[in-house]
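In structure tokens, the next block holds one chain alone, the form predicted on its own.
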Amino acid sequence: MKAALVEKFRATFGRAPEIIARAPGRIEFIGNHTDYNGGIVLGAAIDRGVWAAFAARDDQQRRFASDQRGAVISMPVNRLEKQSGGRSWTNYPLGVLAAMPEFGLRGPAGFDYLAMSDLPAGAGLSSSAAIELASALVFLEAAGERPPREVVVKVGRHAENYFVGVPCGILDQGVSGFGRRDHLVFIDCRGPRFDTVPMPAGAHFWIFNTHTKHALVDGLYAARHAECMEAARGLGVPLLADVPPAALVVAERKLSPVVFRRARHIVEEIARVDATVMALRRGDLHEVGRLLTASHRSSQTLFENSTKELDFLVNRLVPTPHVHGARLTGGGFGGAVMALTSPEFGDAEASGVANAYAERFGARPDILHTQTGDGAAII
């Protein structure tokens, strides 16, 4: 991948780059929407991502090019305007850039930079985070900075949240800045608090991606973190990860019947964290997975963040031989599955699960076969 980045850049701009960096995508393991509601949550960084290369200018301008876009976009160094259309995308490296003096960090002047993926776009696995940690790295770099991880994970979610304009809490970010191969991210998004938890041999992780909406963008996303803020104010806490699941009787009472499905769904979620921590260290994949099936039976019914395509592949992979359970991962409405199997668990069961949703929806689901990864680094 580095060498068609490098040959990309010089085909593109005429030089080698000067900094490459790489930030891989993520897994949602289990913790749906409970960053940001104060909770805990468990991620993946897998084995694939973006990379960003940058060579510095010295007139002022900054140009963008993308492998996945073909035209180059240039603005002077002044400007830092959220962008539309076609040029949407450089606002996750432009909202670094927004972000990065609001951490008391420089930034690079004028540059050439290039970003290229093999991360599958819209698949749950958060692309986003992943183009902004690499962005702030090269960035970054290019500046002399060596802010602590937190912070460069911190300016990736600012950027998120206040340029491109997605209320997400830390966990794509963090996933894609603390992710060790072998291992889990857990994050107590209070802190933040980053910690990393081993994933017992013979772990699997299949994604079935089914090209579905996923815009978080579109005010679904928003519209749950509304829902949850208010029910946080109904039960007179700052955030849900104060109520304990015993409080939820009470709560029932207190909310609206919609606010309260939300706010159920992310007191448990967060217990059901913690229950797989604790199964991952006894090295019981069976509890985990049962754990998984339930997050999305969740996600289903109280949260509403799952679609019948989403539905249908978990329904389909649960009773499969060598499959854990299975749930959908990231944000939702659309997206992907992830199925936590066993190595048995291959390439034929895949394309009976993908051949059974074609039948029904018309389409093939992309599948993923993937491992854990690390974080995001200079190459």
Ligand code: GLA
Second form
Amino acid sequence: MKAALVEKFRATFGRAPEIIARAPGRIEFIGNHTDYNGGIVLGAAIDRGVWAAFAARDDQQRRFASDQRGAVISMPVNRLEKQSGGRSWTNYPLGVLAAMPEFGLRGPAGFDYLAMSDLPAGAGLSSSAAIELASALVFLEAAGERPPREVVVKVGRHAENYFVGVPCGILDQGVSGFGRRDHLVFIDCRGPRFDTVPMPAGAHFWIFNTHTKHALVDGLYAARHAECMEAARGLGVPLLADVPPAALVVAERKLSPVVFRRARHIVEEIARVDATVMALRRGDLHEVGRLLTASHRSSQTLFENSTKELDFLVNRLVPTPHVHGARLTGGGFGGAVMALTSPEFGDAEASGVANAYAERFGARPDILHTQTGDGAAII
Ligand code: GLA
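Same protein, different state: after the form predicted on its own, show the form predicted together with the named molecule.
Below is the entire complex, every chain and molecule, led by the chain shown above.
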């Protein structure tokens, strides 16, 4: 991939890149919508991601290219405005440039920039966080800035929240930044505090990407965010992570039925993340799988961010031999289902699931058998 990137950079800009960084996509392992509620979450960086290549220019121009789009997009260094249409992918690197001064960091002036990806976009694997982190690393390196990794992660999230305009939590950027092969990333989002937990040997990930996306997905994400904040206000706490599971009985009397369902999902999901960490430390993948599937059921019935396509995949996967558990991964309302399996689960089993899905919905999901991978780095 690196050779292809250098080649494409040369073909596009007529010279070699000076700096290259790569940032991985991520799986949300368990901890659905817990991040912006101040809770805990487990994710895994995967072995696919986004590369960014960079070379400085001295004419105060910035030129952006991507392997996914044909045209080179040029703009002067003093223009840092949100782009739309075919130019909107540049909002990720531009958002990073806009965020850097907020953290006291200098950015580069003029440059040529190329992004390349082997991460399917729109699959709930956070291609946006990956491009943010890869961009942040090349820009920081170019400017001679070496902030702690936690700051790089925050720059990425800031870009997403304030430039792209999605009120996401720290999960995606945190996992892309702190990923480690054969480990899960544990985030206590309140700090935030980042840690890793070893993944027991013999655990495999399979992703089934439905390519479905609710037309209102961004609005629905924001609506869930707002309902969670309403629940916290109704219960007199800053964030739902402050509500212990035992307080849910009282909470039910204080909240509307819909807002209570959202709150219950978050409070119980945080407890499931805790239980998952303990089960992982014991190497009990059976229990981990049970918790993953319980998380999906809670999304389905309480948080209502699942879809009939995602439910079908989970229902088909869970009773399949060698599957520990399955759940939607990411924001929901479409996207992908993740299954945790033992090594005996293979292509034949995965195809069986995909065929059943195709029979029901008329289109095959993409199948991705993935490994955990390392976090964002200059390469
Ligand atoms: C998206 C957001 C994350 C997180 C998940 C749901 O991936 O970007 O911050 O909220 O949804 O857990």
